[in-house]
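Form predicted on its own, single chain, as structure tokens, below.
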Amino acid sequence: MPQQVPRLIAVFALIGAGVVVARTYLVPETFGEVGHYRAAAVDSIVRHEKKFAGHQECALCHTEVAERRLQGNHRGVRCEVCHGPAAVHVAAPLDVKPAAPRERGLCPLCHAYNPTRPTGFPQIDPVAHNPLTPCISCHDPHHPEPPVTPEACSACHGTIARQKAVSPHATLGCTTCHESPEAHKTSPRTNRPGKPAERTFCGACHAEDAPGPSHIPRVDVATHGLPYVCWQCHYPHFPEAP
């Protein structure tokens, strides 16, 4: 018998013994009774003190605020996200008032610039954006449309703006390539900007016979990269060669 066989047997025996010991002494008694978890955990959770009331309870008394929130961009943000647990307030509304954050630090938790956030999500630089002014001075938190419609795309597309600023396309305005309806500024998710659908669009600058400075990269649009549209290979906000 090869010497490896007894060693393998010993290894598997140790593994088996470990499994038996773990199931005997480490696995909770109620594990697996109603699913792949400890059944007694349900009772433990039920015994916890109820802290959150749910936004439905808030809407029973704060009808106008609830309706305004449903019409705005915070319609998916529940009341207790900003006001804190409200179960005690619901039980004794005259005696206990929920928190009403008015300091500047809360809103940037979601709206401070962070490149990992979705493209188009409203973001600001808290240091430069109306410093020392509470956010609610300009924005109604229950319907937080900006008091002044942003004129620059970078107000929402911070990541793209920062990347384009150090690219060969830095001097191009966003609307050079994107047809953006005016409604996109106030309802960005329902009014999307367009993007070039034809190779000839990029060819207006990059075709071999296109007018413009000699340092602009040139290609034969009729044959280069067929059958793809240019931005499918070249990221237009930083269009280095792939």
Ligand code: HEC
Second form
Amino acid sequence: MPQQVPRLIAVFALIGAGVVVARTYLVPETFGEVGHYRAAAVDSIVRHEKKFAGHQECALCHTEVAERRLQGNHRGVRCEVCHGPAAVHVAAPLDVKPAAPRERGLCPLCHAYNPTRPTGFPQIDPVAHNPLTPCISCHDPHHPEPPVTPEACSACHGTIARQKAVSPHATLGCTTCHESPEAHKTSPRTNRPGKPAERTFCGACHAEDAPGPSHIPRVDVATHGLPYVCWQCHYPHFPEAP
Ligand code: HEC
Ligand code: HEC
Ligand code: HEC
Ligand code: HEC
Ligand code: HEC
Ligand code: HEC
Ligand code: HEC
Ligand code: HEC
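For comparison with the form predicted on its own, please write out the form predicted in complex with this ligand.
Now the complete complex, all chains and molecules, led by this one.
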């Protein structure tokens, strides 16, 4: 018998013994009872202290606030998002009171400008938007609304407005290209403004025979960039000639 065979047998025997020892002493007792994990883990997780009560609980006592919230713009923002986990408060309402975030810090977590947020999500610049005054002195946190109808498109479309302001299209008003019903400013999602649909729309200023000052660059609209619409190559709020 070659020398290495008993050595190999010894190595495998050691590994086998190791596995047996590990299975006997290291695998938790309830492992495998209900699947490939420790069954007792379920009990220890269930025993964790409950921290959130859920908004239905709050409505039992704070009926008025709860109903008001459901009618307003914060209907999708649950109570404990702002007030923090409040199960302890539900158990002993008079002894423990949840925090009410009255400072300016909370609201910008969701409402500060962030270009990755969806178009039209209400966003403000927390440094420039009525600084030094708490948000709740002008907006009811349970039923928030802009206290006045915004004058400018930039109140809600700040990112687009700021891009356009430093672009070659800076002098063009938003309504030059978007016919916007007045009701869009109060119910924006149900009253949509128009958007340019045809290449000829841009051609009104950029075609070779278009009227207007000579500093506006011209292209042959009949051939330039065909077959695509202009804004597939030029971002209309910051057009560039690549
Ligand atoms: C069993 C009734 C009850 C339930 C359920 C309950 N609360 Fe209260 N809550 C109270 C009472 C009572 C007060 C104290 C009112 C007072 O001091 O005027 C209070 C006060 C508050 C306050 C005021 C704190 C402040 O600084 O003024 C907040 C905020 C609050 N509750 C939030 C919640 C939230 C969020 C929930 C749900 C997770 C909830 N409550 C569930 C009874 C309840
Ligand atoms: C967007 C954040 C936000 C949400 C969501 C919210 N709250 Fe509040 N809540 C506040 C702030 C901020 C105050 C302090 C208002 C003040 O002092 O005028 C407050 C105050 C309160 C108060 C005490 C004073 C009052 O206005 O009656 C209660 C009670 C309360 N909230 C309960 C609730 C309940 C119940 C819910 C869910 C139905 C809820 N809140 C959802 C931010 C929020
Ligand atoms: C967890 C995220 C979140 C927090 C925190 C939050 N909001 Fe909101 N807010 C929303 C959502 C979601 C809407 C509804 C947006 C929509 O309809 O597109 C909204 C809508 C609003 C609107 C309505 C704007 C409009 O033109 O319709 C105002 C004003 C507002 N919130 C103010 C506040 C204030 C003030 C606070 C702090 C007390 C606050 N929000 C905290 C998520 C939040
Ligand atoms: C002095 C009053 C005042 C204060 C304080 C204030 N706002 Fe406003 N807010 C307004 C007015 C007025 C508008 C209407 C739009 C405009 O003209 O800018 C508005 C509009 C908004 C909008 C709606 C923009 C949109 O897309 O519809 C949001 C969101 C908002 N505010 C959040 C906040 C937050 C968050 C704070 C605190 C950091 C705050 N506001 C503080 C007066 C105020
Ligand atoms: C009160 C806030 C608010 C004001 C003020 C506002 N908008 Fe909007 N706008 C929105 C919201 C919200 C949407 C919908 C975004 C979505 O659902 O994707 C939107 C969508 C749009 C769209 C896209 C429509 C589509 O079908 O894709 C255009 C274009 C637009 N707005 C232009 C304007 C112009 C121009 C003005 C100024 C005259 C203006 N908006 C003022 C909130 C506002
Ligand atoms: C030169 C014409 C032009 C001007 C000026 C213009 N837009 Fe647009 N806008 C367009 C075109 C074209 C589209 C369609 C782009 C697409 O479908 O990809 C568009 C799309 C949009 C959209 C929806 C898509 C998006 O980018 O979120 C919004 C919102 C919008 N514009 C708002 C505005 C606002 C607010 C202003 C003023 C600050 C403005 N636009 C100025 C031409 C213009
Ligand atoms: C109301 C007239 C008008 C309309 C409509 C218009 N533009 Fe313009 N455009 C201008 C003006 C003014 C300039 C800036 C000329 C200058 O640089 O002096 C410009 C500049 C440009 C430039 C050149 C940018 C550069 O880097 O030099 C492009 C590209 C452009 N626009 C594309 C478009 C597209 C795409 C549309 C349609 C969505 C459009 N324009 C609609 C007036 C218009
Ligand atoms: C397939 C992409 C594409 C499309 C679609 C397109 N363009 Fe262009 N555009 C370009 C490129 C690339 C340039 C820069 C090179 C050149 O001048 O041809 C340019 C240049 C321009 C210029 C500047 C010309 C100058 O002399 O500075 C204007 C204005 C312009 N385009 C307007 C338009 C208009 C209006 C439309 C729609 C009718 C349109 N473009 C469609 C790609 C495109």
